[in-house]
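Starting off, we have a lone chain in the form predicted on its own, written out as structure tokens.
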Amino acid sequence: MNLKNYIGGGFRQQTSNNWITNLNPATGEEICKVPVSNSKDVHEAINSARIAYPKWSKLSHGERSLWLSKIADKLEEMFEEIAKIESIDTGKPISLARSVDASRSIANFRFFSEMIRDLEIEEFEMEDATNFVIQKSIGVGALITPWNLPLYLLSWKIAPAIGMGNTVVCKPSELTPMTADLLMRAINDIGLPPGVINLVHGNGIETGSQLVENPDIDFVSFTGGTVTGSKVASSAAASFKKLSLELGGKNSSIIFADCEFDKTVRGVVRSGFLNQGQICLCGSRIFIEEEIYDDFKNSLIDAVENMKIGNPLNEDTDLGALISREHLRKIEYYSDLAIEEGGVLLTGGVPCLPKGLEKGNWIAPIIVEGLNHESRCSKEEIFGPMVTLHKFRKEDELIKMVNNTKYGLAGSVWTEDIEKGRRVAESIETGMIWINTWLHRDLRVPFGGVKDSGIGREGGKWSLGFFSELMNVCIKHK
């Protein structure tokens, strides 16, 4: 199967003749071939986008509500395709692809469909005037989204970027493109206008870098690396261009002795390696309390040991494969680096794999003691199923160690003491964080971090934000 890109309402064959081949990485089959698209296709989708762009943004609010619940609607129809395509493509649980991708690709739809549809112009009364603020379109943007949560991120800019009014640009990640490729196919089922979607596959360089410096470019949304960010930082400030950076994260889950045991190690479990810890969220440093360090890490070992690692089409799997060969040798790197560094690896590996999964990216979780708080390995993003644990006696050496890090994105605190959970929370320099829980997402709360961690805030009224200009209008009264 060899991909295409969706320009103008259909799908066109890239104008070079290069070609990504995209693997399985349970496998290393060959699951498709990934057009490299050039400055000439990119230049004919950001036409195309320019070219919708007037119509598109002068319908009502109601209208594109409408067009964002006809897409969910279709992607609802089909949902078990986008759990099983999302698998395959990234090597997560096909149980994880249903619960979070599917589902929340669909929800992302209906969630700002709903905003949008309800979007008030704000009012603020003056003794002899009235000022209206309203939210005007931007103009063509271009979405940039990584490999951990393709369609899942991909739905999460798109929504709100052509419910406000303005038409894209997309690019996903080279390596995990089929859940794009089957949104443009929706798309083109139900009959959206041409122009107001479109997608270029191919790689940072060729394709990405294009998309990003193109003067007729109005604003870029950008989710993936720290490194990556900051070079589409340099190339969008040159023209000004309206810049999101949703980026990498150094987590940290901090267990008090007082929070409650069993739930909290099934909590730190989810956080540590869910989607083979290859989610920006991720707590990939865990602190705990002195008093039960010992038997929470003894607790902790026990239930990664029971995961179940396989093909990620099973039913019953609970970790998948790495998404490329290349980023199993970075883990790998890694792991022996915190042995060089003085830690001590309490369990993980290569694992005992079914036949037919040898040439697959697989690693079985890592757990790492005795490491510095200072060092590499606990202070570097690694994204994988790699942790390392970290005993504290006192709040405020707690505090140290944890803000030592470049990354501020998220975190989490354990503890029955809900005062001084959110003591602890709010001395932390992160974006977010959770108490006696992980991961639990309200769509209408700010999403993003501080230092390295991005630039700017996704999430309900952030995003309609950062996807439309504001513009105030005051009326003098007679």
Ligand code: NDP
Given for the second form:
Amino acid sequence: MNLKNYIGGGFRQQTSNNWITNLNPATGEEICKVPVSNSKDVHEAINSARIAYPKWSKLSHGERSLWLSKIADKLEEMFEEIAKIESIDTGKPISLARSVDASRSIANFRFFSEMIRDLEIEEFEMEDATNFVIQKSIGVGALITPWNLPLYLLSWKIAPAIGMGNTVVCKPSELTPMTADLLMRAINDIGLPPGVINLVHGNGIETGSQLVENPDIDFVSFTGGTVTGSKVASSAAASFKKLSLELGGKNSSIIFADCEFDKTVRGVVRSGFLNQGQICLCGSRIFIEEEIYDDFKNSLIDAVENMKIGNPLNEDTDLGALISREHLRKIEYYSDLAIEEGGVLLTGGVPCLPKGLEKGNWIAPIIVEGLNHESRCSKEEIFGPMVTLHKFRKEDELIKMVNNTKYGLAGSVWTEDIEKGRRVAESIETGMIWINTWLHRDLRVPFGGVKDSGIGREGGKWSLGFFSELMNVCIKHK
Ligand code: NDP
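Could you give the coordinates for the form predicted together with the ligand, as opposed to the form predicted on its own above?
The complete assembly is shown below, putting the previous chain first.
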């Protein structure tokens, strides 16, 4: 199967004859060939978005809201197909692809459809004048997404971007292009006006960078690694493009002795290993209060060793395959580094090859203890099924250790003392933090990180703010 770009309302072959082979992470078998789009393809996609912009931006909020709702309805019909394709393309368990990827992608379109329908113009009265704050569309945007939550993150950007009257060119990860293709089929079927959403496949170096650099792009919403984010930022800054960066993380889970023990073990296993630890919000540094360190550690090892690793398409699989051979090598590198840095592997790190899937990218989930919190393994983003355990005694020492990383995306605190939980949570340098839960998402709240984890916030009204320009109209009374 050869994928095609989606430009100006039609599927189009790329102009070069360059292809990338997309492999199934669990089996190593070919799924499809992905076009590598060059500057000509990128230019055509931007041009078609530019042509569609005047008409689309003039539709009312109600009309655009209706289109988002039609996309959600279409995706709803394709629910099982989304889950299956996403599971095959990413290596994640089908149950997770259903509960997160398929469900939340649909929810994103529905949520922004409603927000945009209900959007009101803010007014500020003065004694002698009235101010209106208008949210205007910006123009043509580039939306660039990573491989870990392909359709979910694409829908998270597309829905508010086009909802606010912009038109867009998307570039999904070359490693997971399948549900982006499915989304293009969906919008094609419902007859979304041509050029409102365009999609170019390809790699970051050629296709992604050309998109960001192009002077006809007005804004860029990028989710991906911090190093790539820095390149995207430099290139976008040169022409003052509006920019949102959702980048990497190294998140802490903080376990106090007064936590609800069993619930916390379950929560920390989930936050450490969901999607094989390949979620930017995963808690991979686990700080445990000294009094319960040994008990908690042993329960964690038991729970992790009981997780079922295997065929992502099996209903009872807890852990699937890693995204690529290269990523597997990265996790193996950090597993070796942990030992070099003086750590002890309490479990995992060994290859585990489910029967019949020996050509996939498999590793048993890793728990390491004995590392200094300053070690590379406990400060760098690994983005895989590997967590490090650290003991703490006092609150102030804990906060220093937790904040000692260049990242600041998310975290979780586990305690029955909510006052202490809030005090500690609010001392952490991070964009988001959960108390006694993890990945409990309300689409209305701001999402994003501080320090090297990103710039700006998306989510709810913050997404609508990013994907629009504010204008103040002041009318003097007589
Ligand atoms: P990358 O940074 O490698 O890639 C992200 C996207 O950018 C891909 O589509 C990639 O294309 C593209 N890209 C690569 N180079 C460039 C460039 N120079 N110009 C423009 N685009 C480019 O990230 P990964 O795909 O490996 O994703 C994992 C990372 O994403 C982790 O660091 C994770 O923490 C982060 N992430 C952050 C989230 C957040 O909300 N903060 C959410 C999810 C993930 P291609 O891959 O095809 O080369």
